[in-house]
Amino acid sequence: MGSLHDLHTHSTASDGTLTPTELVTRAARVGIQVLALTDHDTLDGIAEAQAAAAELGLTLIPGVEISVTWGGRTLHILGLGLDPTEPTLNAGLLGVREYRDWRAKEIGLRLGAKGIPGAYAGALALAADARFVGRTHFARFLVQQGYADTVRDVFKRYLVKGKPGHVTGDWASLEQALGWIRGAGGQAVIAHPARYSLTGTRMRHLIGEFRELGGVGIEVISGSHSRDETFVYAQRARDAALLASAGSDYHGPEHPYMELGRLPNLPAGCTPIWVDW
């Protein structure tokens, strides 16, 4: 039996391919009982997801995945169980989305300068909501145009540091993101920590600063974590007295790191983030 919780998913409100209603329906169908919708830097899908969850008897945790710049690199911090109407959180996220919009246009210009025309228009056409154009939309466009075979290939060849479509992030600070989450009554969680390729020392610094600022959790189970990484971060969670979270990072059936409903259970000795829910 897999985990009944999936606390990291995306809908068409950001760069997922299922609407909030479709996402919740699919989650209910595969037996998930507690689902968090954590779209990138937006809360726009929450109300629709809550309505669908109420109809299907599933618990919907209002959440968000905030883009953060820390130590010169981009990290993602999840806010779980927050009030999606809280004004300071909403104002902060609006600022992040305005930067994202500028970055999308800049990625398009940079790809165009390297001989890939029409990338911004192509990414925009693939975005369900014109207010959110993310790197995943560029990646899907480049796959469609035959520049790479998979979304993952596109990231490696075009969108990461040192590649033609890379734009250095200038997102929220860790302190801002945690302030917004806590101010809205939420719990802050470091998303998919193994993806950041931080040294052990740097990861300890990040976790230390995150805890000082009021962060409470770390994503131990992630769709992008290997089995070994799961055990490494289970140990880090225990060592730092952080709660353990579990999320697929599901973006839709076309390109799942992990299908909904397939998350393994947390390793022994972890305290789940939902312990007091």
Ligand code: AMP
Second form
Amino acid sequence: MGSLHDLHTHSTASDGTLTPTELVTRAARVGIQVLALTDHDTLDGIAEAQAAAAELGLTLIPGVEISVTWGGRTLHILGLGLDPTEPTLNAGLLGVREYRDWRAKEIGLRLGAKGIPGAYAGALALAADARFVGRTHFARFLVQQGYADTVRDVFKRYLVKGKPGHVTGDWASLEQALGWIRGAGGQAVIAHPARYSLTGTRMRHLIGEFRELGGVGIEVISGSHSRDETFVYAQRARDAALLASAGSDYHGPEHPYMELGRLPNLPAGCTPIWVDW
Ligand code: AMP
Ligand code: MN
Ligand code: MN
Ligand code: MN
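Starting from the form predicted on its own shown above, please give the structure in the form predicted together with this ligand.
Following is the full complex, with the preceding chain placed first.
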């Protein structure tokens, strides 16, 4: 039996493939009781998810996954339990999405220069919501066009650092992201910390800065963490007196390596982020 909480999921409002209603319905079916919708840089799916959750008797936590540039790399910071109507948060996310739009066109130009025409238009056509185009949409388009077999392959060959379609991020600062989340009454959580390939020293710096800015949690259980990584970050959470979160990072049934409702429980000794919800 999986964890009853899943605090990191995506819908068609960003780069997931299920609508908010479909996502919530599926979550209820697999026994999740508390679900956070955390689309990248947007709150556009929250209202629909809340309506579906109310129908199904599931608790929907309004959330977001903010793209942050820190120390020259991209990090993802989750905001959980925030007020999705808060104006400063909404204005901040709008600014991040403006950068995202510029970047999408830039990715298209760079791929075009390498002999892959029409990638921006193709990615845009695959985006359910024209207000959000991400690298995942480019990846799905390139797979469709036969440039690679899987979305993962596209990332490896075209979209990461050193590859033709890579654009260095210029996202929100850590300070901005935490300011927006806290200003909207939310809890800030470092998403999938093991994915950043930071040295132990850099990770300690990040956690220190994050705590000083009012961050409270770290994603210990993640669909993208191995069992060993889970124990490493459980220990870091305890050492830094941070709360522990758990989320699948679900993007839809086309991404079979990560399913809903299969998250293990938090390791012993962690204080769950939902301790006083
Ligand atoms: P973006 O915010 O548009 O730069 O896209 C980031 C998203 O791309 C992540 O949230 C994942 O959904 C996806 N992604 C990143 N790296 C990979 C990868 N190596 N394989 C598959 N999907 C990835
Ligand atoms: Mn994503
Ligand atoms: Mn992420
Ligand atoms: Mn995510």
